[in-house]
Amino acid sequence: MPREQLFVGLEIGTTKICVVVAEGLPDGSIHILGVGETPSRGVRKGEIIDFNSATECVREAIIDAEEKSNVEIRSVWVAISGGHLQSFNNRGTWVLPNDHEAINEEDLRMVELNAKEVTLPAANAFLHTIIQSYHVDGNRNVIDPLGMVASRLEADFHIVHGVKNRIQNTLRSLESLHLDVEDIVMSSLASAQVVLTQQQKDQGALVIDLGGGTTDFLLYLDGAVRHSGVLALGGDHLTNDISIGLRLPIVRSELLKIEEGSLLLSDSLPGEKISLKNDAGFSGCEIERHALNTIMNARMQELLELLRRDVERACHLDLLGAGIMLTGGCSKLRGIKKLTEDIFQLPVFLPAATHVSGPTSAFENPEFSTAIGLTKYANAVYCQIPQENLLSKIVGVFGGFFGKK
């Protein structure tokens, strides 16, 4: 198998690490040749608080995928989250030369380097620069410029941007390894190449993916981004808020929202118990069915309320005719996809990965819909870019995070 099929995508999340390794088709599908996980330590919200716990974590992932999938891994597509992410639009224009006979790669460089031309942050680096739509010569939404003659050009891009420092963390953590990166993707658009058809991106869609530490956001409006962010909030703080709330340790909060929680008060009968068992330093209790629902919804109906402002600040939600598409850890929680509904007052749909191939509980759980998102996003880069122009594409899009390449 050559190796440039070959993609693996790394997800450092603050509940677990993921690694997919999956074999790119030629028809922009791609087939799952083994998934390896591990629980994280060392991660909150998305980002590395002790580097040496997650690297380890990381390492045991790795290993595991290398078992599951029979393949060396030493290079990887890494997906980036983390409350510092921040995004807007912009536009660039460029006036070609007058001895251009036509618009050129150069051209369309140039006029992406305009739209950059924005003052960041002291801290912060350009993480994506996502193409939205191109304008010749005042002919708007021209979808592939290159070859037409024209004097002017401009172009609309989504950027989005990140604290360089915590971004490096992540890097540093896997040059620790030996690993090479390939590229970084902000978290969200991975999730979207395996959850989104390009009907659905045309049409208007919402991608929420509910994380254990991170709620990361994408919005789609006439096939192309027009908002993402991240919430720093996730499933961690539902399991928080149980265990606060009705006085239980952290695990068996965690084990009590997975398994008897629902974020709908209706689901429970009037005075209905739960019975807790004895456990190594806990002692059996029973707890009231509708508090722990209560507590719940009450957390999660803030983190939907949240993001819905959010969402409303970018474009209407009647634009949004394709609805809203969960994924994530947290899109399993009992009652979700009913609260999310009642919120955004959108139709929501809970989907599978689409066009992947392979063992059906990997494409089939939405906790790996990221770590597999990278390995499609990472075959679409591969399947549109020619072998001698790919490095270059990568340098431009990362090199300056490790001051080298």
Contents of the next structure:
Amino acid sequence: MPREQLFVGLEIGTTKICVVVAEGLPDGSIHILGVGETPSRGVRKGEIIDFNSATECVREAIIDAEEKSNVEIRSVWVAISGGHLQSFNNRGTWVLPNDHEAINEEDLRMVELNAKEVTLPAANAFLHTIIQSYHVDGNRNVIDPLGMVASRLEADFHIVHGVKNRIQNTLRSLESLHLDVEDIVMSSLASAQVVLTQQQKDQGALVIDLGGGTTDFLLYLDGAVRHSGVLALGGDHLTNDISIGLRLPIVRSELLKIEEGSLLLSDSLPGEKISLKNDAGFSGCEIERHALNTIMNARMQELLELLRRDVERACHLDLLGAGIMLTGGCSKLRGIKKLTEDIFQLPVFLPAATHVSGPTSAFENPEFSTAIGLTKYANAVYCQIPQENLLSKIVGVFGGFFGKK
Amino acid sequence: MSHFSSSSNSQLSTPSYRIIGVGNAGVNFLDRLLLSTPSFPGLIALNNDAESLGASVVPHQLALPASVAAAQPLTLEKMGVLLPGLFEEIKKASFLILLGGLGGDFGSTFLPALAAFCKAAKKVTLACVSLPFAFEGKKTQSMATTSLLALERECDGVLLLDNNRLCVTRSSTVALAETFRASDEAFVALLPALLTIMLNRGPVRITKSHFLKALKNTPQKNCFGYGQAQGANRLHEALERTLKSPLLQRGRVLAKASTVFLLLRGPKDISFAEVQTAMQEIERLVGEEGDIQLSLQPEEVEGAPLKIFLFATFQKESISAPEGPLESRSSHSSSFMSEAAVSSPVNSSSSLAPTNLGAPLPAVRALPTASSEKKKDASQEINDFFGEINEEQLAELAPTAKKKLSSSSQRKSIQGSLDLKPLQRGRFDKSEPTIVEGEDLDTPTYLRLGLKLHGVDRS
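Cool, the form predicted alone is there; where's the form predicted in complex with its partner chain?
What follows is the entire complex, opening with the chain shown before.
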């Protein structure tokens, strides 16, 4: 059976580094061939703080993915996150020359350039310029203006930017492993590709990726990205709070959070205790379940309320017809659905990846949604490239993938 | 910052009200108001300080002789002689708003006297007064308390701006001038909103009688916030700014409010959905017993910002201690309460005789009486005013003090303690802090919120 396009998604997360190898199918879906992962070191709040340790972890994850998928990886699509990422919406305007018959690719490029003519902080660089809608001679919400006769073209864009040096640290790490970078994608944009269907994007939906070091979110309205952001808060903060509050080592706190913790205060009985057994370097103890849940509830409630306020600044919550999709490692915590529903007063879902096949353990696990989303994003990009360009691109970039299989 | 649009001004060229700024503070508030809205009508500056009046931009000024000051009993007759112009203005107005700061010699004395004068003229009178800052000294505080009690008797409603509560959420390093400016700005926001309610404007109105009743039932227990915004998400932004106003403690105090007046002013295109959302948001914050009254005033000006004004009144003893360094605040309040109770009891015989123009006006600073019963009443009244800290709060703040308070006199000062240990950040100690809205979110949330945890029982 001939192999379809192969894509590799790499997420350098705070808790783990994850590599997904998948093949893109012509219908836009993907088939996962293998997932490599390794616990992360040298990454804090989604950003590299120890270059060598992080690079070593990436190497281990790549090797793991190569072994599981039997593919030699040469280039990757990389997810990027961190509190330095910011976004805004802007409109570009382009007055077409008199001799123009119809809108062409060059005009679309010019209107995008015009939208990007804003002053960013000196240290920042553009990451994404995502089209929201075109306006042709005042005719609003035109989906595809190519070929239309017009004198004035306007376009609304969602623009994402971040600190250049921090993004480059990730690239340098991959460069040192002799990996080519196909593109850099904001984490939440990648996650949204697998947890949202087109219908949900049209209805209006909020994707919240609750990660270890960051919480990434992306808001879709009328099929377009309207708002996005990153809070440098995540599961690590819950673990840290437990560690300080209950005076436990970080490792025990992490286990306690996953195995026993709940985000709902009602999930504990009065005086209910949890026994922690002796371990190397840790003498056992008993803690009150209510204390654990109080710590977790306070942190997650604060995080979600911050998020709610941020999203409310961008749109009325009532416009989110499809509700909220939670993904990321922390979406597995007990009580997260109920707590989110209480705070946002909207339906909340914990969706599995859509239009994905392969090992169910991979695509049903919300921890992998960003890396899987990267491959789906890559497939979508490739599906848009004209066939003649596609062939040359595939041969140029992905030629190496076919060698090993 | 303009809180009153030009269209509103044109409607108010011959206003049916008068706003009288009394003393240096009152004149200062009017100046601030005129700086933000240059043609604000119906303002009168009244002072015994010629220098202050000379520097003021208020066009209508009334000067009293410098000799008219504290401890000088003024009869209504004498006041009529001294200020014939004022008497005329009061006669013309349908209602009056008196502005001033309590604690100073002139304002503290003259405001209650003027209120009695207005009452005698059978005019609806509201007083908007500020209480002094804690650093202005015990004597000033005591004088303010006494004056406030007198004002309460004479006015139909007293709106109080406690400068201490206003500034408690501000950093201690903020410049003094900035602190005073915040106080003035609060007044500038308060007055147009107050006028909208009192003038019964807009398609949805709060009735004057309802408003005055709420003020009268809950004397001295009120707080307010304001905010404005433009753009696609103007409602949420304005609402957020409103709730961030220091007196509202991010909306937390609304849970105990007995009545909340929500005033939406702004563009003509203010939508039904926005009004509905605003009500829903406030309903979420207000307790089940709380009553919400809405007033809506769309303006004619295109593109005017959406302005939200929130005013809450409370049943006695329901407002909590202000946010911030709680321990030090509570100790300050309670020590002040005891001082006030001891040093300035109110002479119950000093009530004014409003309908008798020939009757002498008593000096506001009353003399202590021999009657212990009256002393008790006065101290209770003062205690009510400053809001007793309930036992639950006290248990959190100072467990030992709680015991003492519940067992005996309830008037003992509580010694506060200042925690000098920095809050722990654990594994984030050496990483870049996550600062959101001025808070370091790497510090555990339960620590910042002061939640109590049961300790770990090491076996």
